[in-house]
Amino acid sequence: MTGFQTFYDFGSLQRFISSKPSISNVGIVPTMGALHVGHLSLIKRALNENDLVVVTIFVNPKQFNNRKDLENYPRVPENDLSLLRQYQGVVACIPEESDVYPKLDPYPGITLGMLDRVLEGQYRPGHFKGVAHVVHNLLYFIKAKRAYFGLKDIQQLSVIKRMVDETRLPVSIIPCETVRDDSGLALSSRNLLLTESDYTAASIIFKTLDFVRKKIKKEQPEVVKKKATELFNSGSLKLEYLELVNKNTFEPYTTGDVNGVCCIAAYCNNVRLIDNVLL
């Protein structure tokens, strides 16, 4: 494979892989752009992994139950390109909206329970129906082998998971640590839309989850969750929710379940922000 590689359209990329006898396993980084180490860290472990690593840029509106939120969302595109053609063995694929979710659209729809009845299922009604629709095509289109996808959106993470198996692609979905700045918080595509300021006054999140973390095997959930809130807000956010779950069912966690994980959801002036930390 010489040079970096843009493709517009499932079609175009699959025959390129196909021309390619030295590729038979493709992973994939799903993303909606405005890239940052986080991504480039999924990307890079996605290299040592496979022969050739997709990265998809669609900024997805079916996830979007808000209208300007999907309006603000950064799109930089060329910035990300930028970024992506330091890496041999990567190619970009930047879908449009018919080819993503064509007239004979192959997803067969999940069953998601309580993923979409609490925390950001809640807040934010039809988004991971959304997030559903929008892996699986991508996975079913592109026929990568391994998927990528970062564990700050760990609701997010459990829902593809379910999508795979209820579908039963044949993909694997790998789990890549949270990548943070020098304060704690979790690098993210929306941090793009936040003033010097706010970065100060964001650093209440992790602050907060971490002592949820120290504090959770040395006291109740209920005692913990309560301190954990007041210290939140003694910060400028507005808190939307902060909630102790288990990770993978995200039932209420209880004293000694080993996939706890403690959840936040939070304005900061008009921007949202999510976080965890597994307990």
The other form holds:
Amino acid sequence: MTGFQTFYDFGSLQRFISSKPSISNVGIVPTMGALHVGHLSLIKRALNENDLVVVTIFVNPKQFNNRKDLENYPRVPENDLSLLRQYQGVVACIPEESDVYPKLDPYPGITLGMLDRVLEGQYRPGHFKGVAHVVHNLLYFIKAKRAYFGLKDIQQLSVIKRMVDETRLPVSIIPCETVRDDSGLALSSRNLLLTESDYTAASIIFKTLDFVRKKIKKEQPEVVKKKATELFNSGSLKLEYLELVNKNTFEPYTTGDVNGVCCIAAYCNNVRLIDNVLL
Ligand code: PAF
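Okay, that one was the form predicted alone. Can I see the form predicted together with pantoate too?
Complete assembly follows, chain above in first position.
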């Protein structure tokens, strides 16, 4: 393939793909930019499984329920493109909002049910509606065969799987492991907004999740949740929720559930962080 390319609309990306007979499998890594090692691990996995990997960078206004959060979301496109440039077989796609949401919008809408009522659904009203919509349109217009998403956003993953099932898009959703730093903090674009002392304080998230993972086989879920909340509150972050649920339905966890997950959302100063571990 020739040098690294960036496309600013879906039409030119499609023309590029059609002009390359050697490309039969396209993988997509949808992002909102501010790329980090976690994104790079999705890209490497996608490169192993596809002829071409399209990394989309689009800060989706529809999924922000808070204007300040949208304004503050880190945007470092030059840095993102220089990170992507190092990979053979990767192209960037930075579409305009009018391209992602055209007048004749192909998204039929789906029912999110419980997924939109608890945890992230409860605390970020409208967020998953916006995520389902944007991911649908990116997959629809880019026609990828496989799409890669991090397990850090596990509820988002369930929403996307449901959207793909309901709309019957011909794409496989590939979940990928969360990448953590040495303290256990999950990598996230929002970490760019943390100060050095915030970083140290934020390690309480993974410490608490790890505590739950170790205790849950021996004690009742309510007891573990109470102790874990106390442990979390011994740090300086402000807890929004700490919940044990089933990772597919997001119904409350019951002892012995092999699909259990513990999810945390918390504020580190003004930065909202989420994370989870499978139980
Ligand atoms: O996880 C994200 O970065 C976003 O929610 C996604 C999937 C790119 C949709 O905008």
